[in-house]
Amino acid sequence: MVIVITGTRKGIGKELAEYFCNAGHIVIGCSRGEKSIENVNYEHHSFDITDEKSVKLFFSQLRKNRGGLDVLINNAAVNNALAPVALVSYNAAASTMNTNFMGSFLMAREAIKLMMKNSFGRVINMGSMAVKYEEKGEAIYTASKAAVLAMTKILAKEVYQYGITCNAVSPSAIKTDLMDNIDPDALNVVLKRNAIPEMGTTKELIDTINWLISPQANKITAQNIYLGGV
């Protein structure tokens, strides 16, 4: 498979890219930063997923060089507005919404155009348990992920006739750079609300994605899968 993953310079995106490369897939990764993965199956592009021209150019090159893609994993996300709404600046809110929602929208829009030509595709968007718990101080981040989930469900209805499924995976908290600014005590309080009251792992995420992109999940679409018993 040809798999496009956003936000592969570090964190979950990097781990996903390395796993799928080692599993024998061709992974086309992207981030604002430079390449951080060395693998014969990996190709990196540096651009901003919120810039429409850059996104269109990326997919144009992908079509010419690879003929299309099979899977898009919208992983890139930021949380620049971690504060009560009254203290959040416009720029912080806009950058969070742009990366998390508009970036996912642009990547999905261009990806499905290529997938439709091959009558097959899998779009995997990344959700968050924040949508379920609606914690104070995370209004903008939560709103951005809620928008992603709404788009996922509607997009799934629009593209299934073309052999494309669209689902979201919302993991429990996984240790990443996004977690560094979150109070660990507050996080533990939230985790205790889960059926599995502990941190999640990238392996759990990988296992779920592997199933969603498999032929066995051909009839699974418009779903948001919460991990960790959220």
Given for the second form:
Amino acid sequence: MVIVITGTRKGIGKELAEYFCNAGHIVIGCSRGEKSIENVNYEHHSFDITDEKSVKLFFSQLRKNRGGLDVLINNAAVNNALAPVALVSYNAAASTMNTNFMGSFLMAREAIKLMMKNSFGRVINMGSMAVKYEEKGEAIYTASKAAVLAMTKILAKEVYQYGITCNAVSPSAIKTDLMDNIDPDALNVVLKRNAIPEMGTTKELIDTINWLISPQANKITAQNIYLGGV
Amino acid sequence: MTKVEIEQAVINLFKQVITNSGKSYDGTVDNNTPIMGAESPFDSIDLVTFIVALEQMIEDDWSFSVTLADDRAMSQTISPFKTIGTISDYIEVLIKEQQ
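Now show me the form predicted in complex with the partner chain; what you just gave was the form predicted on its own.
Complete assembly follows, chain above in first position.
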């Protein structure tokens, strides 16, 4: 399969890209930064997913070079607005919404155009358990992920007849840069609400995505799968 | 790229989408043929297929990268997505801007 993953320079995106490369898939990764993966099955593009022209150019090249894509994993996310709403700057909120929602929207919009032509596709968006827990200080990030989940469900209805499914996976807390600014005590309190009260791993995320992109999941769409027993 | 060439390409694609969707259209296909609304043979899926195919045709055949459903299209008094003529006009505008 040809799998496009956003935010592959580090964290979950990098681990996903390395896994799918090693599993024999062609992975086309992107990030604002430079390539950080060396693998014969990996190709990197440096651009900003919130820039429409760059996204259009990326998919234009993808269509010419690869004939399209099978899977889009909208992984890139930021949390620049980790504070009570009263203390969040406009730019911090806008940049969080832009990357997490608008970036996912732009990537999905252009991806489905190519998938439609091939009558097959899988769009996987990253949700968050934050949507379920509505924690103080996480309003903007949570709102951005709630928007992604809403888009996932509606987009799924729009594209199913083209052979495309669209789902979200909402992992439990996984150790990444995004977690660095989160109070560990507060995180433990949140995790204890889960059926699985410990940090999640990229492995369980990979297992879930592997199933969603498999033929067995042809009729699984418009779903948000929470990991960690949320 | 002349206006006539654009219109002919749009008409050809319109016919192709109708055929591929297993439908038939008895009327004459010309600039007045509606691509949206109750009088159009297109349902919403056909319209999306048509617009996406147009964008890809414009890129493949004429080497211009355009987004037909852009902000300006959505704010026009007369929607570009009304007839074959209006979408052809809008394509001409977008192409001229890139020339």
